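Just the one chain here, laid out as structure tokens, in the form predicted on its own.
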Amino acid sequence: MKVVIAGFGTVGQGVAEVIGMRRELFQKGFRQKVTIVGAFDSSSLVKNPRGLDPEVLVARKAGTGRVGKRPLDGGAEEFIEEYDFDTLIETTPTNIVDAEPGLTYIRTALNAGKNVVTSNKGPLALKFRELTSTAAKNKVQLRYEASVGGAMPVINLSRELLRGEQIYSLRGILNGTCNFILNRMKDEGLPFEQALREAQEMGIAERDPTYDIDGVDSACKLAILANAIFGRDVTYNDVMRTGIRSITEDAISLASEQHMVVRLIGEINDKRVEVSPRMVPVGHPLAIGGTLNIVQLITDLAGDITVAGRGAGRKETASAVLSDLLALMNEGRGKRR
């Protein structure tokens, strides 16, 4: 399988590293190679039909800030459309305003008859139905396990291993930054602003934490899950959203007196798709602390199924991309038979 990596930030670099680490798995498990034949970031491009060394790509990015030596010069669409490769691994940053540039990259690849594996929430949260229809029309695959929950395999679990289940509803914690802040407020009695600063100092929260603390990140993920698992046709803008800015020490203390904790919970059921702060009983799976993501699926046969994992990180998100690449390779093997 020949792949091109679009976007070479933290996730893109992690994907390159994991592809290098799993050469033996590809060969022994699938009798195939996964070869990086191209990569580009916001300003540069590198390509080689014979393959590129993942370690060299990562080292160049670390040393120069650019993945390639030649300028991109706005030619990404033409490159995706005309270059010979099988799968676009799209890892550009989430943009919830218009989903660009990832949306254009994904559209171009699908229309050119190329599979897409993406970690980017923006295009899926805004244009899910269009993109999945485009993939079907062109008889290629769009896979996006890495767009929700990083290493937590909730999409593939629901759509493949739980295919025979009727999934009634879903609820979960989909943002580790908010979970860390709320947990620190409870454990140390910190005010919100102090807990946020601590998260920023530790690298858990961004300098601009808006997407996290205002529930934007969680709402994006919830829209994707509503479409992917429940067959809805919703966008990020349809999700009812309340963040955690207004949570006070008094609210945390009051919850604690009732043996409860406050968590930012996303929920999908037959009445709503919503993310908001909720009180959760101490000891409940959704009372989990730290930065983990966790989702509960309520099913008819298996009952409640809970899955948890690291919701972000270089290798963690790359592991979800890897699972989608392996699924593509497995399907290709089946077709050859």
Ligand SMILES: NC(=O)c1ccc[n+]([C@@H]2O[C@H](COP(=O)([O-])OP(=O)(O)OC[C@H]3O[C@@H](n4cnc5c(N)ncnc54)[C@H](OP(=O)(O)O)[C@@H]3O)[C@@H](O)[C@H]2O)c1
Contents of the next structure:
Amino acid sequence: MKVVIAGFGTVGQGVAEVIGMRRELFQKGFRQKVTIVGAFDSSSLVKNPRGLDPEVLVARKAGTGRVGKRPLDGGAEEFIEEYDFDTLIETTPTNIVDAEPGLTYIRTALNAGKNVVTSNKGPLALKFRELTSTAAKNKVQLRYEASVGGAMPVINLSRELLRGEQIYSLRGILNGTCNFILNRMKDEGLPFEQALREAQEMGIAERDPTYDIDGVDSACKLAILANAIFGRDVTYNDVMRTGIRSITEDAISLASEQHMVVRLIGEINDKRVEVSPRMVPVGHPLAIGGTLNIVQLITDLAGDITVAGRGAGRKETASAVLSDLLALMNEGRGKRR
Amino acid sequence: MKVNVDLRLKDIPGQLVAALEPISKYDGNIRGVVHHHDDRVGGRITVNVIFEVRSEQSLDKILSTWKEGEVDIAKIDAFFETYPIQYLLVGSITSKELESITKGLEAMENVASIEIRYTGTANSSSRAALVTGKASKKETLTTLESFFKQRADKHNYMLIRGLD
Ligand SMILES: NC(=O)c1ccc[n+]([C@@H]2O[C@H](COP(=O)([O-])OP(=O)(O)OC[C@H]3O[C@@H](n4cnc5c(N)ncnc54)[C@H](OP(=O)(O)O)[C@@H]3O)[C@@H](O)[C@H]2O)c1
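One more: the block was the form predicted on its own; return the form predicted in complex with this ligand.
Then the entire complex follows, led off by the chain already shown.
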């Protein structure tokens, strides 16, 4: 399978490294190679039809800040359309206003008959229906396990292993940063601002934490899950959303006296698709601390199924991208027809 | 309402059927019957019956039928199934608002118990109030949710629900 990596930041580099690490698995399990034939970031492009060395790409990015030597010069779309490869691994930044540049890259690849594996929430949270039908029309696959919950395998689990179940509802913690902050507020009695600052100092929260603490990130993920698992036709804008900014340490300690913790919970059921802070009894799976992500699926035959995992990180997110690449190879989709 | 009774019945055929009949007659729903053959007092055996009834009136009718039919009731426990009420309010919550909430909840049907704890001073902009309690009907939870949601929207404070 010939792949091109779009965006060469944390996830893009992690993916390149993991492709290098799993050479043997591709060969032994599928009698195939996964070859990186191209990569580009915001300003540069590199390509070689015979394959690029992942280590060299990562080293060049670390050394020069660019993955390639040629300037990109707005040529990404044409490159995706015309260059010969099988799968686009799309890892550009999430943009929840117009989903660009990822949306154009994904659309272009699908229309050019290339599979897409993405970690980018924006295009899915805003244009899920359009993109899945474009994929179907072009008889290619669009896979997106990494877009929700990083390494936590919830999408492929629900759509593939739990295909025979009727899944009634889902709830979970989809943002590790909020969970960390809420947990610190409870454990140390910290006010919100201070817990946030601590998270920023530890590199858990971004300098602009709005996406996380206002529930935007969780709402994007919930919109994707609502489409992917429940077949709902919703976008990010349809998700009811309350963030954690106004939660006080007093509120958390009142809940704590009654053996409850406060968590930012995403919930999908027949009544709502909603992200909001909720009280969770201590000892309940969703009372989980730290930065883990966790999802509970309520199903008819299997009962409750709970999965937890690391919601972010270079290798962790690359692991979810890898699971999508393997699924493509498993279905004989490694090569374009 | 769930009812758990120990009945003492004469150890002769037909006694059990006769004892269970009033439960069905008054719309009860039998959930379990266990014989305790080794627990024999004065020629009677003990039978434990668990059933559900819709109202106290139905239970009264069943109990009086048993008394008339000389069915001994050795022990009875009746309890209502309840649904937890859990709301955490955060923001500028005045004493007047807390009063209105209390009144509103007291006036509501099927709210079996309610407790409100709060922190902060009356005029503080960041007060927290935790409302916990029990409802005796599931439908009441929906009424409660819109009650709290309307108040929170109107008075501009944050509402944190429990997990349903
Ligand atoms: N990091 C995680 O743990 C994680 C987990 C799950 C999902 N995700 C999602 O995965 C995606 C990538 O995340 P990340 O952490 O790897 O972000 P990142 O480190 O900021 O990397 C983004 C990459 O995209 C490139 N890029 C920006 N604009 C571009 C354009 N117009 N054309 C081509 N490339 C462009 C950037 O180029 P430059 O290097 O030149 O700036 C950079 O290489 C995001 O959508 C994110 O939400 C991330």
